[in-house]
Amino acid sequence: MQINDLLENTGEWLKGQGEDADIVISSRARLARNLVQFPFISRATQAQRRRLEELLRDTITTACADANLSYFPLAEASALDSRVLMERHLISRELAEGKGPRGVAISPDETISVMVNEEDHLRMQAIHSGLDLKNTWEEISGIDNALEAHLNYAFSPKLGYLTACPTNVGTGLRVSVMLHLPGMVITKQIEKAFEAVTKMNLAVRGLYGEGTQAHGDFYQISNQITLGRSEEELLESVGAVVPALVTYERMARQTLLKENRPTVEDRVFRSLGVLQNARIISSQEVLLHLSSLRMGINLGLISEIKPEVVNELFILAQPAHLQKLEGRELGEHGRDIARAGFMRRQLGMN
């Protein structure tokens, strides 16, 4: 598999499927994990790097040959191929702007990554649409048992696992859910909601996870800490809050479809309409309206446009994904013209 092969297949956590997949997008479980021969990588020299990227690559070839994962390495690929994977949540920012020995495993699907030499020797993750923790959880808790069998993690057995930021000792698990909330954003309801999940010690963060901001209406909710809880109370937690934000988020909805009908399908057609008809379009204006699209299609107002549709084009209209599929290097301008004519041919429009 190469990274241009993923352009031409959607991953299956954009398919728009699941439980509550109109709000939650995906579920995502990422487990952080060190070799105690080598230290952290902000200590390590070149040589240990390029060793122990060596190490890691063999080892998850050997040990998880039957999820047939493709190994890139991201110190031989493009700053644009390194986005791509980045733009489709298979790396974190930090890998993809990295420097020296680093790679990613990836499964045919997407649903599972293995990035080496990030923060940690190891940050593998498991990423499923809808709501289903359980399985995404089980699925990389398997890669992980698969990988301890030849690697020696680094652990305490007063801590847990030890990695490079404290905030991921214990565990090491890092579980996570995507939800589209334009209902509560207009609604203004948002932060009240905010307010009560961060009092549960659980993180809110935008779409491409921490230190990013939230755009068109897509938040990330993650727990915190990992130390001195088990996985399961872990899976709980997050677990526990998100069908709350499923049913004020639906509640939203029907309040504004109830209330005031004209202005909840003026906010849809016109989005759709500019969608259809720009000229030019910046990445961030196509997420508010790609948004307010969504929630057209998940109330019933637009039935000629899939949902997956919308998702996919989440990810095929950022920067990096345009000028793949355009085949050329632009400039934020030339990007913002190709992807008007990407969103026209997309939904219909020449």
Contents of the next structure:
Protein chains: 2
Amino acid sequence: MQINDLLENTGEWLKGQGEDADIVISSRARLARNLVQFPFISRATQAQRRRLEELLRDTITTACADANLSYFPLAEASALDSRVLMERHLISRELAEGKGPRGVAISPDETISVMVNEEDHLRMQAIHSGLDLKNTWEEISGIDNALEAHLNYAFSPKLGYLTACPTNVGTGLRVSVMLHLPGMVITKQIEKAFEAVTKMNLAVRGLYGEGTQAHGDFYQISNQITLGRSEEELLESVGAVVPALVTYERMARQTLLKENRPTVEDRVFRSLGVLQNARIISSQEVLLHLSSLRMGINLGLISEIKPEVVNELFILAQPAHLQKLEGRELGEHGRDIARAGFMRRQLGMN
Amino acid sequence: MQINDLLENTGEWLKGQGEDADIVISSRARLARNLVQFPFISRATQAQRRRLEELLRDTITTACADANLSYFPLAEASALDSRVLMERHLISRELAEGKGPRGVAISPDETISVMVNEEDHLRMQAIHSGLDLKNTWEEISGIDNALEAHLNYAFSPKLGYLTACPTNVGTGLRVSVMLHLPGMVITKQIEKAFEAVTKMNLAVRGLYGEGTQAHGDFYQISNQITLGRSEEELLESVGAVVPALVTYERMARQTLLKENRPTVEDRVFRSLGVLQNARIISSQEVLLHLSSLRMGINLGLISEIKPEVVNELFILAQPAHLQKLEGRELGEHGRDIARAGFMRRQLGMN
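In place of the form predicted on its own, the structure of the form predicted in complex with a further copy of the same chain is requested.
So here's everything in the complex, that chain up top.
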């Protein structure tokens, strides 16, 4: 598999399937692991990183043969290819923009990715469409077990798995869900809801993880704590809050429709109008309008556009994907023009 | 003729015909006249105003029989009807919102209107589509001569025609052209051009005359001075500046298209997208988008919408016209919803 092949298909997690998929975009479980016989990445020499990459690459492909993972060494990859992987949520910004021996193994449907030489020796994630924490956890746990049979993980009986950053020590597990909450944003309930979520020791983040802003009404909820809790407890803590947020969001949308239908329709159709007509548009602005469009489709206001088309446009509208689709490198202004043209074609305009 | 009949047709000056009609919306000539035997309106009693209205109404209909003018007494008219006349530029805001005996005589094609008991006893205007100052002047001059044959105008051999406000003393003539100058606004040439225009003793005003702001890139250029100049000199002074502004505007548009076509197209098509999709829209916002649309049509970027349709929408989108079209009185929010629906239907959407 080549990185370009990824663009031919939509990742499983973007298919808009699964429980509460109108509001829960995806469920994700991520494990951090390190090997006993190597120092943490930040202290490893180039030679050690190289040996780590070789060892882990071989182990991943043999131990997880069932998962049919393809390994992409990133030291050799172009900046554009790395950015494509990042935009697809298959690697972190740190790995994309990092240096030296590092890479990622990806399953054909993009549900599994295993990063090598990120902050930890191994960062593996499973990501599923909709609310599906249990299966997501079981899938990545299977990968973890398969690898553990061949690798000597750094593990303390007292603390659990040892990681480069103390916040990951213990289970090394981060469970997260990506939610689309435009209704709560419009009705101004979002801050209050997130205060409650934060009090439950959960973190709220934007579309691209830690330190990023929430754009287009997308929010990631994840566990803050990984130490002193079992994996099941962590799953439970994130899983417990999601149904409440889904209910609130549904109520907010219905209240809006009932009490202020023209305002909701105005927002949704103006976004459609901009996406179908703009000649220059930034990825940031596209995100906002796609968010409105997604809400409009889920509310039944727009029927001629399929939700999975919109889900995919979120990814394809981003700078690296856009350049791949156009088949050439483009500056910001050129991308904004190309993006507008791409949106028009995808949304049925000439 | 009833006021409702006006809505069945487009005024001649909105047909988008005549010289330079892509940039010069209309040419207008207005005369102020007062009768010797009555005090100025501000000093006239109710009884005097009533007698003035009766006298002028009879004289207008008999003396100008060829022009086939219909007289609308405004003391009895609804606020909505008065506002319709104002939105069609047939009467001033002062007359629309005034009190007591007053009215207006209008020709079937709306090129001529004669206001009775405005600031002066008589305010008569002719308005033509495109750049057509000479014919506009001759038409209103004909009406003026016909009336003068039956009326005793207040006239001083030294000063000329006497008017309520000293700024109109002399010829009592105001000549104006309404220009659409989006290109010069975008290229930021407009202020400099207007500085030059002002130095030539001409005034620059917005869409609804004195004291109003320019909206949607429409500007009215008119003579400041009416005393000590002949009518021909005044016509000449306004007429001389228009070709230059038309040339500058054409150059600005071509420069924009050549150097920044995507930016121009983006502006034009986003406006089209908003007008075709919004569910709530103010008259102010409509004006801005119709202005872009009008430029887009004149630049050949949009071919499926006719310029006269857009010209008419400028009038029909306004509050009183909208309520007439909807057949009921509406509050602001109701109008904004109805206006959005009207725009969608007029621009080929459901």
